[in-house]
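Heads up, the chain below is alone and in the form predicted on its own; it's given as structure tokens.
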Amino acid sequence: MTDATLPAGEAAPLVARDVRLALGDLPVLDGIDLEVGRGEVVALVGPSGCGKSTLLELVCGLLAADSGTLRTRPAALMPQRDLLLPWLDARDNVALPLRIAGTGRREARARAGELLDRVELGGFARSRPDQLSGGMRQRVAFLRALATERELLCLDEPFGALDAITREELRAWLSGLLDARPRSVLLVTHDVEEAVLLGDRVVVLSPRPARVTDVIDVAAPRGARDTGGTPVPRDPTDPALVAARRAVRDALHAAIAADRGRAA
């Protein structure tokens, strides 16, 4: 296994080649090939339990692969549960990675406050997690990941625990935030709609042990703005998105059918 931090001149913040991993006797990843380009959002979809979250943990250095090549810039992980520290207010939760990195308390709080202001949460800077709605908590958790200033963000079903309306609002919010502050993103989601609304490419994984069975390019551009300069999320009725949704669903069904055929 070759595992290294990419040099500053490397174009792709994440490059994985033939990455394999087993947890004990259980094969989880079976020769993963994957790239995330600079400023690109790549969505990972696949059947439940196929190894999507495990792959994120590997990219973030929480696990080591058994074989293959993995080269990545330092990455920040946002898990499905927000994991905010209940004894800290929103500002100090956002500031936490800055404090861990050695930034002084005053500067860390100032930078965290600026981030909260940008997403209209400045009025809740002194609120603790139990005083925030689920959507607010997820915004704070995302800002905490963003505060690390790491180019690669790994998001593990960040909206999966939210109701449908809040999830839709946060998709639009995240899309606008990434347009304003571009980062490379590896997004795990079980929601095909979410994958094509946020992703530049959608990578389809097989049932465990995970293999890449298809890669669908999402032709609809990101970064559109209205006449006032405000970022506008993608339109779900855009023919390019409709076609991408169909292609992803077809690829998922094909991957599951192929796996059942092998098992039989």
Given for the second form:
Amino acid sequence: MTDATLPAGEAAPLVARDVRLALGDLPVLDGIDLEVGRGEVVALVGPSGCGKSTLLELVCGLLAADSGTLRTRPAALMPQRDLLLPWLDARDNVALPLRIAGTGRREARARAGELLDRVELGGFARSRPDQLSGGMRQRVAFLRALATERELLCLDEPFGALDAITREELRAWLSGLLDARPRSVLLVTHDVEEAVLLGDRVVVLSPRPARVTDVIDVAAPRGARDTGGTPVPRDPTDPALVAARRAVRDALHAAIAADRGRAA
Amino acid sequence: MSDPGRAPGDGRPLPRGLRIVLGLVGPLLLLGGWQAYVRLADVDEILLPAPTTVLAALSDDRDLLWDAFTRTAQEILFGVAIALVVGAALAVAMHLSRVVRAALGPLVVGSQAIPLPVLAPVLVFWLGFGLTPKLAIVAIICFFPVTIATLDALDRVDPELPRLLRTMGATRRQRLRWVELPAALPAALSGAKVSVAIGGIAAIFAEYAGYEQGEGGLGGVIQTAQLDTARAFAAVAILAVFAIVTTGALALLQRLVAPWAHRRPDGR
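Having seen the form predicted on its own, the form predicted together with its partner chain:
The next block holds the full complex; its first chain is the one shown before.
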């Protein structure tokens, strides 16, 4: 894996046009338009149960759309629950996608070990998941997604199951990693704060069946560094961030209100 | 987040010394009561020998009993080993194929309804008086707990795990190798613990059904004890201790090969 560069590829890793999907009789996706450019972090927010997870399943190849076009580069999924295999230590969990892709054990372990070392988690390489804290397990789960070396990372509410303090810590950790080594990311969250802190763009979905109601650009730059060269997370009080947060919140409320109006 | 390996209730495990003492209390109370009953009620020792009489028989007949024990122990250990392999393989086959499950499910359960005294002579008739029919009988009785426990564990694997592996492009075989088999391993060994406990009974019945002169194992000892009831009881005592030891050994093995499935007393 190369350091400060994106995995190879020319086009946008994800382009969805008018994607529709019903699960049984239940329409879930009602014409989704979505694009994730190279190196771009797109946050997807919407009311719970709106179909965000279904959309991720589509992108990760677990489902097929009923209609519309979905062009996507191979995607790696980081689930909300870490889903680390309890019988493997942290290093072998990170190495898992490599092993499945056919890499030998020694080589896969070496690369997973490097990845852990690089984010200073090398000391936990031989710990089993039950010996790690919740925050640590999510970090390992993120590294496992990175280890796939796929062009698109799909993060499904990656910090949703954590306590508030750990969540904040991991957001900063993730934003630092993404600034240091940009990736194309589709971040599903129901946390507006998270969406504007990490996202370049925030895509707002309506209640189910999901449509894109708004796309909000977060005009605050990412990738600032302090004098020592360490990436600094965005400042939540940055006026651009405050504005984006308000815009996303308004858009969400409008989408929910419109849905209520439709139902009434 | 609660530790899934921790037992419900007070949580802290008992100190090892206390655990061993408590494990001895039950048997000692039973033996004490038994001894008092035989002595005070003046029971005929041909019907029920006192524990001290059994102990004397253990010592007097130790060569005979040791020789018989090694035979029976072999039957139990190899029989359970076969049961573990066949039982687990059967569970995996039933897990992977709905056809296999539908075809073999009733047979697996039905096989457990056959009384041993009916089954044993038939197998001896087919397989002779040697070790083979005994292994077959022990295995037939003992595969069942392994199959049931393993199949249950395979069916209960968190469906999100194989789904995640599918996003990594894993084949059915890879999902089995990385997720389902390791998840079922502790359960298969739990099944084997039940198996060794009932394996003794199976081995004794197998021996009852027929053996060459002097090769009857503990079952042969019990069958030929006649009026020397104490000797038969001595054989039973050996079987009981063997069941306790083998079950403990399997618990240890489980801890070694599936450490993630166990609570760690130091909380790490």
